[in-house]
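Have a look below at one chain only, the form predicted alone, in structure tokens format.
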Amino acid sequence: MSKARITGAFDTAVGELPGSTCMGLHAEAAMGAVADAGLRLADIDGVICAYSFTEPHLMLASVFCEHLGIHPDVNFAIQAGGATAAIMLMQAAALVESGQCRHVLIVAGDNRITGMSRDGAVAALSEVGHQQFERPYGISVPASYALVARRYMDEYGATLEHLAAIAVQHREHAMRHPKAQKRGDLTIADVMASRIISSPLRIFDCCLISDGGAALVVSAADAAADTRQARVDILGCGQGHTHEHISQAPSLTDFGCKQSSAIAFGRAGVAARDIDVAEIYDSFTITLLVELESIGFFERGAAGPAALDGALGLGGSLPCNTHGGLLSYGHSGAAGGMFHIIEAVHQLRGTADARQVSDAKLAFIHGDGGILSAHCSAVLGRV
């Protein structure tokens, strides 16, 4: 079967945006990603939304496609967390290589700064604790992130100062990016000092809160041949689930994305050692050194100290989140994790600037949603 291809991508400022809205950071990215390709509105007949914060609708996706005015074969939107631009990617793949539709629009925005209160947000992200098993006791997102790291920390050796090298290393990444949210100086000492939010992770272990939108255009293998841009393949993806909320996971140091990297890399016919570049969701420091060894880029207990050595680096074994990631770059919800998609094609694409790696030919890319509850993988080749 043809591969199904990336066609366009685009992504909005992020940060503070005054004035934005969600469905003016929708139609922002969409109508970049569709220029991208080369294509018109009309040539599309897909469309795949993620959720609103900001504008929250049962059906989404069918809010958007009536705001901009069209009316796709194809339609629907999906609420997976961190999961769901990743999961937006494989399902586009599916639509396209099953020969449903041609081109495929995903997209996802919110303007969770400038259009939620501080109560708001705090609200909705306490949705995510078990009703009767959690909420009472005044569970928090950061308080379950800082559970799997204590037990990290204590089953594999994992350090404060190994959380601090992944939160320096990013800003090291957004400072090459002039879009990214924060691009100050920041050192080990700086993330260690700073104020705890849930030990034993601090404000800079933690990933950001802006507006933000993006999207991507996925196409048929042949219907590529209709867009401009340099074509990068969807090679491989691959989902794992093991829970919804922390009570109930199997372990704290095992989860679902052992199970959808090794289903996107056998699909893909590659190996984690194959991989050029690696964008994986990083809501906070831990997030990240949990997947990089699950996943399978290094050995139990190494990554943290491979971060330290500089591993997540240009000029690394593994060059990471190479835009700043969620911890620097940005995060505007199911955005945050299609941010990760799009420096994944800025990459193989040679368009990374001076954060490019060099002679990217495969790229990794991962978003998990929930306490790290719903995974997607998958791998990107260039064409």
Given for the second form:
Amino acid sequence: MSKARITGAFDTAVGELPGSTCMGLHAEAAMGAVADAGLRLADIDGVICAYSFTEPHLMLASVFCEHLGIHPDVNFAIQAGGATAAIMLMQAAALVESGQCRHVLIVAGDNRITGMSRDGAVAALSEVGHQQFERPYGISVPASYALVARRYMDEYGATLEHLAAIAVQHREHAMRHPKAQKRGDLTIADVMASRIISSPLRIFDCCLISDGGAALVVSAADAAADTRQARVDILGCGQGHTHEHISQAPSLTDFGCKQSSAIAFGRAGVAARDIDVAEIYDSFTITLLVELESIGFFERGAAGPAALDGALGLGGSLPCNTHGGLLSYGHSGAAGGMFHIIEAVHQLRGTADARQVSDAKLAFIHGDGGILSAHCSAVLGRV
Amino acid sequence: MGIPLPKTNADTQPYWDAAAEGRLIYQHCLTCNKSQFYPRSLCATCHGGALEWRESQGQGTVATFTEVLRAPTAAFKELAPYVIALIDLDEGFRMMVNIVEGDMERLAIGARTRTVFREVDGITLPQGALA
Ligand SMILES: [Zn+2]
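Give me the form predicted in complex with the partner chain now, not the form predicted alone.
After this comes the whole thing, all chains and molecules, with the earlier chain placed first.
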């Protein structure tokens, strides 16, 4: 079977975008990705959307196609929190590999800053907590990840300095990206002196909240001849699901990313050590630390010291989140996870400019939704 | 607007009724002998339906905890800072509580706790106290 390819990629500006709307960001990203592929909208026969906080709707994919004025053969939405973009990619690949579609557009966007405020976004996100058995106790998403962080630090000796090193590395990457939301200097001392949100996590351990949109076109191998960009194949995808609520997680230190990555590596016929660049969901510094070790990029307890040592930098053993990630590039809902995939595409096409990992041939992307609940990984390759 | 109060349902009503009487109850599966929390319509381990309500002694151990300074909603901002912990009860189930009593200097993973009950806006929430 010929593997699906990513033929188009586009992301809008991120940050505070006055005048932006949820559907406007969707439309801009979609038109950009289709143009990037060298296709026309009429070539798109499948559309997958995600979800929105500012314009929530039971049928967001139908709303989007109506907004854009298109009538695809296949159209639906996926909701899996931070895993959504990766799952959209996996589903798009399945649609084109099974012959049901030729060119699938996957698109997400939200104006979370100008459309709802930081307070509003934090309150809305806290609803992922269990209504009866977590939310009455004042749970929030940062508090849930803080529960993981505390346990992880206790079991494996990770330190606040290790977490801070991850935040600083992301900022260093973002400073090389002209579109990144946060590009100011940040030191380990700055992070460690910053305001505590939910101990042990501080404000710089937490992702941004942004306006922004992103889209990709996924094409069947035989349809990719219609497109114009350098070839990027989706070599293998996988998922892992263990719980939704953190109080129900079977482990506080090992998560579904272990399974999702093992499946993706197996289907791609590669191993973690073969990966040239990784773009991994970083809703919090602890998210990335846990995932790097649970996936197997580093031994238990080794990712923190490695981050402190520059291993995640451009010249390191595993350049990671080279655009600056959710921590410093931007995070606008499901589009946040798609920024990781778009950065991987730039790395594989060789168009990552000042952030380019030399001769990047294999990229790993990963999204996690909820509280390390839903995971989806993919291996992408330049062929 | 106050804190989000539990919207009870048929699966969970006995739990909240017991909490109102100052008792912590949980489900125990007679088929596979596992305890489970939160209450469900079936056993999440063996998927059988032979569930029995049992009363917990309320003794447990802190699995992890966090002190929340930046609360998610206005009602919780008034309560902040507050501590959220996951407690492993001796009967073999895990639940989320606030640590509302005891010497906070002793708050640590592995610290022993007992269950206490606190009324908020007309509902009784099981909570944790450092032993
Ligand atoms: Zn059972």
